[in-house]
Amino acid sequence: MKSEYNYGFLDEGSKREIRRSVLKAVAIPGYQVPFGSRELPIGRGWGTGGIQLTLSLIGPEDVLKVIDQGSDESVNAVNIKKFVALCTDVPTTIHTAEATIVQTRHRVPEVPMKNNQILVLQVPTPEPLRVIEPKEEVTKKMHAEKDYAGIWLQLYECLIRYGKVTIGAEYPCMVEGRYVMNPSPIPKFDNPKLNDAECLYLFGAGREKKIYAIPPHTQVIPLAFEDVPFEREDFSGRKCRLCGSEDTYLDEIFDAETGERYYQCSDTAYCKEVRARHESNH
């Protein structure tokens, strides 16, 4: 089937244009670079920005991993893997350490990534100022002037109403002290993984036609007031029912038949690896 498509599905001109946008994004961390989003055989809003990045960067020597909210086996993850394999023949894996490119939706893997790896994030809404300003030309001016008062006001209103910042995902971050960035809908549990990371983070929004990046060893700080520090989700006293992990992001699952609630690792591959180590030690 691969011979029926150009390698990586996209034509070479499209891939070059996307790679040029990636280079600019890497050169200006956190800055949203416009690009000509191409048509793919899936609807925009289903990860086309991330897929275009992956297809433009992937080569015969790469190994691909795709996850959706931590799972390697969701419909989204499985079908993206099938699509990329169809037009590249690259091997796929569920193990983060084996992959050279990891495409993800809503999660950063639990296993720390290295400097020879790229994490590609699917982004629905790249503009962190969109919640306070609907016009693109205005948000561009606000970024140019470093006018982020509206975001600070949003955080302050949360504190006044609820006593804490209630933003659970897409928590805004300051990149290298210059641009406020939307880290995609990852839980704020994952935000600290972006700071001073070894790998390259690339963010692709197909519908919004934007690419932005966090190069290795970049300062990425979640916005927080001096007297109200940033806090991640707290899973104290809880652990994964499958592998026993207590320091990972846990999904809460409700069993309708028994009425019980239990927790298990969002990162399914990490959970399997921990269980495999436990079994080998016994």
Given for the second form:
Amino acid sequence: MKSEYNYGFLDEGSKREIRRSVLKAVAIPGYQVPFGSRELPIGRGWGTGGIQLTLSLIGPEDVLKVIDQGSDESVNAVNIKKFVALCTDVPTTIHTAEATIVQTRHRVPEVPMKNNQILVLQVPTPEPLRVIEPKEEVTKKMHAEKDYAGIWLQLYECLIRYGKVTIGAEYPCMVEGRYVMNPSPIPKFDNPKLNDAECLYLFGAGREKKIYAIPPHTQVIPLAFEDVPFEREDFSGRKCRLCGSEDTYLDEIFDAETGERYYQCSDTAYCKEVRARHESNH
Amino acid sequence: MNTKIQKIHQFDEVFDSQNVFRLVLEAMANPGRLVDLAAPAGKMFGEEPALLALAMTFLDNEVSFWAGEDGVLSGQISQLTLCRNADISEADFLFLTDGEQLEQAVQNAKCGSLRDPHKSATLIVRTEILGSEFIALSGPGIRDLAELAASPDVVRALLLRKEQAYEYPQGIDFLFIDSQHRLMALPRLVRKEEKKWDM
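Moving on from the form predicted alone, kindly provide the form predicted in complex with the partner chain as a structure.
And the full complex, kicking off with our chain again.
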């Protein structure tokens, strides 16, 4: 552990402020609590919101897992994991079931999270109304008045123009019938995992200086019309080329030389676990 | 006479604060669940060690608190945390050392605004949590219903809060601490269900 720094890199005053904001975020699910986002040795927009949450949560008893788009081995995940381990000495893992804190960029793991686990999501754009209104002053007022006509209109315009809702990731959700929330750029495939979950979800946006939360067993409903229900990405007829899973979120890999398209699990740790299970059965 | 100089508490600002925070977070995310603060509270001093452990974890000069007429507790909190004392209607954290103060505290605590609901008070109440009245709680964090044999103060706190008829997201959040340093949180969306009990 680098002893020139405080445990968990942040000073205790910063941690206290983040912790107070986290408690308010849990008390008001889906509401974006403003906080004084700190400087970190990593650029804003590279997961600083998630890192500040993780550093304020973490203690010697924890086991950390960090993923980036489902992968434990991509640059963002590896560096964040190294950084947190360097200033806390906590063990890290790739197995979702072993972790007490999972920090993630843009995916919810395939293995269902339990009540004693916390999923920390990195959020680039916390404000779901930003696409229809550029001013923070105005979006705060819209949330205060529960004025979500604009975002419904946006969904409707999608239907009129393209015949379907074209939003991919970052699909807006209604939390406990009160706040429209941006679930961070997770694919629509992961949206249902937020509803009535076992674990606590914490969202941190470092650049935008916002923290919000979804406690366990909270109602999180993707916005949809009665006659045009919410739809997840459809992978029917496709399966992971490595582990054969048919019920996971799949990445499409295109081979430019042969023109072939492959599919494989986005959650690399889950894919490995499934393959290990297959091997031990043979 | 030989006097030995020693620290007034053994509470570690880094590790015990982190431990207390995670326990309080668990309680807030799972309303109705009792978490055990005995270990960190055991490292503080005075009549209200658990309240002081919470103060050490959450209070500093950026927020404010109110601790009623209890000059001793107020003094200890200010001295430990450099947190400023504020009027009951302005304070971010209200410390109640018994249920008698509930009515005054709930009726005067700030509840935030529709725009800034986070600018609301957290009430930390030192009272018995468990008692003989069976209540059922519902709200975010609770699967279906959480059943609890609650003390009269917990029941009264929920009733007083209901009578305030806050327009959500405005509201106040409760943290209850009992004599065995167990903590239970009842954030603003948790409500008591009117349920007929078949006894």
